[in-house]
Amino acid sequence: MLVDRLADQCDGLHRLGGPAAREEAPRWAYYPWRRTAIRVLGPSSFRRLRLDRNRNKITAAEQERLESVTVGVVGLSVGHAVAHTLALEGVCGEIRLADFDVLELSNLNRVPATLLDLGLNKAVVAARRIAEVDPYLPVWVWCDGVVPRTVGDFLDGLDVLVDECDSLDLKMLLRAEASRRRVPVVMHTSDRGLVDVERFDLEPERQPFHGLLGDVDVEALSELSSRDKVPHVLRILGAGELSMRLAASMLEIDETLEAWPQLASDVALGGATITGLIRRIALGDKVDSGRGRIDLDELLQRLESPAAEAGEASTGRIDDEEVPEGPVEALVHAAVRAPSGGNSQPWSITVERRRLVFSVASEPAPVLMDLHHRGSCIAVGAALFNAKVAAAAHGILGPVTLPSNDTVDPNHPVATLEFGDGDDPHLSELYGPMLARATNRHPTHDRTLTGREAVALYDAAALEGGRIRIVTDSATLDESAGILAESDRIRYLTRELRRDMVGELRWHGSENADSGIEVNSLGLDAAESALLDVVLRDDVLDQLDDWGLGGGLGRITRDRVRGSAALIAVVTEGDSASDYVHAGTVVESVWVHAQALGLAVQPVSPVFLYADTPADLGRLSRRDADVLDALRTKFSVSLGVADDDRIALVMRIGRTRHAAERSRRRPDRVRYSHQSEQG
């Protein structure tokens, strides 16, 4: 019969994507004990499709190194479970299989074949359903076993030797060969899942069994009856350490039992041990003599319950919130309320009798992508942009100073709101809006901005002397989403960036839960929020590192951006602290706008927003400086900013059914002066 499948496998490996195997003519493999002949891919093509699913598990590069692995299998019982999953899990090059005896019926509540092969030899039976998984990994099969005269062949060449046959002889001849060759010896006692590490190549003197056996007449073991064998088993397996099940059977051998009983599970279990043995010791990772259980009944008695979070997930919603109805305090209300990077809220707010005076806080340290306090200027312009509504909204609004700062000192103010008896009708219209302003990071289901919409965004950055650019085309879109994206994938895998993320997050019953983010309010489905504790862990994401991947880190701002309806850039021309600190009035005003428009908005700046030079890029990766200033200047162009203008934040904009979810205040950011609290 011919089975010629060829297309589904060209179709797998064209899903596969990457680098385009080397051409290789497909190739007929013939199974006589079938009389089936199928179609297959030719050797390399065949391994990478078939393997694919191995992958990072087992990286390309350790799977290439396996291919090289020479791995020996003697007593094709137990043994049977061990080559099959080696050739399954593609862990070697190479298998060479002894055993002299053949199937039968009692073999088959552990053995995995089937009554057509009664009577065949053992070996051929594993060595067969070998060559039904891989045509092209080589199996030599040693039908008359392992015998003195033949066991230097056996193992010559052999890069492990693994031992599951019954002869205690053979046992000990194998190891005295495997000693005088540095082969390192395993093997897997179904019993309690133990498993023995003999490592010859390191330790040629090593005494076999780790020296259980002692002083043992070699040539005497193989006249003893199994009865006979059993005190010289049991100091192999430890009396105190077997099942009670097997220890009473031990005492019906050559009485109800000819052997000891052994369980399918259990064999299967040790296939996948001694499999995952032999892929640690060929890849190099540190594996020492010595033994170990995997006690299968053991660990399924002692089964528990996993820990769940207790109490209700805060929604981190502030409901009913009181608005103070004093005009200073309403000021100051106001002004707290500002958005800034991971609700850190950097702003110090001085209440003077006349006037508010804006200045950077001291503390905490800015985290390390607020280059320049830039970020945290933009926070101080937001929160001065929400005092002047409220101070339109009472009547008491005066001029606005911005001192002119090149660079930022908290000792010195970047902003002062004088208090006066103005009151501009625009911005005292803003005053709802801008007491419900909230970021909204939920998915977007609305794609579309109108031309009156856009118009109004562009009014809100001109109310405050500002310009901003507006990107709503798909092809911008997708390209920009796949740049953002690429910056969070470094900001994950960037172990400082990384740690000040992760510090921003607040989960529920956080002392410190008046400022950063809350993880509810992230916008998560069931699937990303089930993944966050995975996403999270320094392990997790250094092995990400280390194999150059790390892709998906980036899929949820990739699947929001694409998802939008437009992005925002607001520019500045300047780049001194003044300069950001009037940008971040141009950001409020145009958030609070939008959101009165009925959309969504939420900030989603690159890492390297404030970077400007290599010294600047070099602070935020210095293994990555030079993709990122690769990314700023294609994110620069993709978003239309001219050369001399300086992109001040970036927020998407859609609409979205899910509410906003408002952020908390910290309530040590305001200090009132004596002359105020005397006046």
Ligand SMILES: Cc1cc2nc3c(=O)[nH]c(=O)nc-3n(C[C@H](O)[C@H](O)[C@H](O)COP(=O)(O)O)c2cc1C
Given for the second form:
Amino acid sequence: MLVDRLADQCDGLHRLGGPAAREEAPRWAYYPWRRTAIRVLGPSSFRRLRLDRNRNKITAAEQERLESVTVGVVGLSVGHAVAHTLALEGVCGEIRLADFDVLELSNLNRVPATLLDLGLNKAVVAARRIAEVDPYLPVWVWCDGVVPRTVGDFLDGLDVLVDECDSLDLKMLLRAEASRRRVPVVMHTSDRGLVDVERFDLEPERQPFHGLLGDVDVEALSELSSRDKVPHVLRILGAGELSMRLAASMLEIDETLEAWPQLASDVALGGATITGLIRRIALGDKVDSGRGRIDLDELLQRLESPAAEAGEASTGRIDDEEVPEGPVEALVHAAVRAPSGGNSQPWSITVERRRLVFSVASEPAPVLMDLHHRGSCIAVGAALFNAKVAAAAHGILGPVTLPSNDTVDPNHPVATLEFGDGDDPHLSELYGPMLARATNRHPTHDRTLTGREAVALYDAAALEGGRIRIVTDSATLDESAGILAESDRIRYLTRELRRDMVGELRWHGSENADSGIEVNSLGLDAAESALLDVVLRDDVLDQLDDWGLGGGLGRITRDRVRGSAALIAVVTEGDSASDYVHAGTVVESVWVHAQALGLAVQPVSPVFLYADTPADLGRLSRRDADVLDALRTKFSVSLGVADDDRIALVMRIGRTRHAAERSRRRPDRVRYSHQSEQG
Ligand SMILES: Cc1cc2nc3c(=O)[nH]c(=O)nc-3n(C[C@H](O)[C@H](O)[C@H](O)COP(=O)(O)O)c2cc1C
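Next block, the form predicted in complex with the ligand, ref. the form predicted on its own:
Let's see the whole complex now, leading with the same chain.
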């Protein structure tokens, strides 16, 4: 019979993408015992497609290394399961199978063969099964088993020897030869998941069986009867360590039992355990000589309920939040409702008799991204804008002063708002929208921004004497989305940046929940939330970094930005602290106006946003400084920001049905002092 499923295989290979070995001619694999030939891909394409689903539990590079591994298996009952699993998993590139015995019906309780194999040599049975999985894998069959005359040939060039034979003298012979040739020996015993590793490759002087057998005459062993071998077997296995049922059965051998009992589940476990071991040895992972157990009966008796997730959702309400009536208190309340990177609330507000004084708080230490305190200055500027709106609404608006600070000196004023009698009607109208402002991180879908809306946003920036760029075309949004996603990838994979990011997150019931970003406010769907727990694992991210992967880490940002109606970049010409405070007022004005138009707003800050110099970029990530530099340039070009301008903040806007979660505020950022009276 001829079977031709080549088209499916070619499709599968095509779906994998990457370098396909297309020039390789397909072949016919002929199976005489089935009188069937099947068409298969050429050898490297075949192997690539067959083993692709092992990635990245076994990376492509590791798979390639495993191709050069030669394994020998002696004893093809447990050995059958081992050899078949090795072949399935692609853990070797050549395999030798030795057994003199033929398959009987009484073996079909554990050897995964079929009735059609009865009477065949056990090594041949296993070899056929492997050939039906992979016709290209060289399998050598030793139908006479291994004997003193052939043991040298069998072990010649082996990387690992698997001992699953029953005979004690052969076991000793194999170990003597393995230690001479420095070949590691692994063995699984089908009782309580016992596994033994003897690294003769690393310790050729090592005693066989960890020295448990003591000094025995190997020649004499071969002459012993089954019964006389029992004490030796018990010395190796440990009489007290046998499962109760095997121990009891030992006493029944030659009475009511022909041989000791072995179960298919134990044999399958042996195949899994030994394959896992060989993979680790072959890939150079740490595997010491020694003995261990994967005792299913014991493990299965100790199942526990996994700790339930604390999945209670936040209500989004802040119960103790009331808008104060007193004008000064209302100003302070409005100021601290301002947005800030990571909700760090990096301001310090002093209430004096006739004015509010704003400075950048001295603690907590700024995150790495907040270079030159620029993000903090934006937040202070936003707080100032909010205070102005509240002052207008309460008829006490007075002049604003932005002392010209080049750099930030924490607790040194960066802005003051005098109390006066102004009531600017436009600002005053913004009081309600300003109090309702929030970061909405949900996906947005409707990608339209009307001309009227765009004009309103330009006007909002102009109201505070600032400028914005609005980008709406999808090609530019896509390009910016890619840059922001790559920046996120680097942020996740760089330990210090990741630590800052994780440090900002708060889970329901967190202690310091009055700052930071509640996970509930991230606007994640169920699948994204579930993945968050994976994405925040250091070991996972370090592994992705090692592999040079992690493209998926930027997906949420990429998708959110792509689905937005526009990106708005607030730009500033100057680079002093006062310039950034000023830009903060522009950010907040645009944000409040956008939200009043029914738009959802979320800042999307790439890690390099506040970096100026190569030294700044190096502080973010020494390794990726150049990549970040290139991204930074590309981002400015993409958003059409002029060479002389800097980006103070980028916000994505769009429309969504989902409301934003209300974020909390710390109560300790405001100080009342009436000593330094002015005016
Ligand atoms: C300078 C600055 C940068 C920010 N960057 C981001 C950002 O990259 N991603 C984000 O989701 N929110 C960002 N935000 C929004 C803050 O996380 C948010 O303002 C804060 O958590 C308080 O929540 P609220 O805006 O809902 O009051 C930023 C805010 C500021 C002022």
